[in-house]
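Form predicted on its own, single chain, as structure tokens, below.
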Amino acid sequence: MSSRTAVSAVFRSALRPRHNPLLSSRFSVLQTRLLSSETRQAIDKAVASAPVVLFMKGTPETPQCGFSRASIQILGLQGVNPQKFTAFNVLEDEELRQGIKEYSEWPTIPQLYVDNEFVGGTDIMMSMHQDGSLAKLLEEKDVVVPAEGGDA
């Protein structure tokens, strides 16, 4: 498994456009057309609609993927507040499943925003777990549970 991902992560280097910054402008604009206008102002809606959104395959009950299990599994384990959390399953709705991938410009799902930004998927997820970061940025939203017994 780990030899196709490294093998996935060369031939998508391999593809990956160079920078050029006029062809990024042009394929930022093709992106926002292809994006309907009505499906981007749901998707504002939806990244809006709490503190901690995760665009998933599946329900936060039955995940529909492993990277979506994981991804739950690591915002569990920070201890995210239910109350700040919502969910929605892209598997629903495939001008969602299409169209969080063109507003975030992020390939992949599960998506997870914080208090309105893109942070990543679950790789980045994952990383951030690791490093401490994902618990910082949590606390600094206030989007954990408190801590029993701690001072109220």
The other form holds:
Amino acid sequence: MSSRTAVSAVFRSALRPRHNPLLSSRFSVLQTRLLSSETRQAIDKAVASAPVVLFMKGTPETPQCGFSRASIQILGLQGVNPQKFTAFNVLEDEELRQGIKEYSEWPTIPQLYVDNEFVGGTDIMMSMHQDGSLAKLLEEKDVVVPAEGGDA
Amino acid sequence: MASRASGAMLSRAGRIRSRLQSSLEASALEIEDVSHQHAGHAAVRESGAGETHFNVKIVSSKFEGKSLVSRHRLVYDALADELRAGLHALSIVAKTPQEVAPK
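Right, the form predicted on its own is done; let's see the coordinates for the form predicted in complex with the partner chain.
Next comes the full complex, this chain leading.
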């Protein structure tokens, strides 16, 4: 489908997932069961780093899991503005990978946040994509690319 | 497959079924093991045993008045032990009896 190719191209060029210095440098290898306040603060910052934040496996260009891939595709179809989007690759950071599950009280990845609010994982994104509530949410938060053809 | 250690008499699908049945009083429940679709997946190789990816369709009156996130959390909570023990991914469809009733 050509629309999908176009969408991927937009994502590829503009959705450089920022490698997150905040998280990577501070997260050591130690594995804690309880979320340390330091980890929590780092994740707070990650969640707040853009209006739309996806914690995923791999990068938007090369997702490492089908659920993460599907989530990126949904965000692409929704026309999320790449400038308002950040992806965090949990595979790069074991403490983030574990920490985000506890932080969100959600045991799986990917996880979508919009405007600091946890939205859900792939199933919820898919269901909201289908019933129109995701489009509504993203529009309300003003995070979609403006409709084309409006440049007078 | 059949050689799992004692204590795991039921397949994971069976355990998922009984957990969801008892804690969420599911009025309809479909569980599908789709681990084979993820055979090359790193998490599957790590866990060794297969039984990592499941599709769950559940109808329960306990979902009434609850957001999707809350419904999924109820399912995840019921399956916390399995998630700790190698269950890697769940695709969840969680409906109320009313939502699936023929109109």
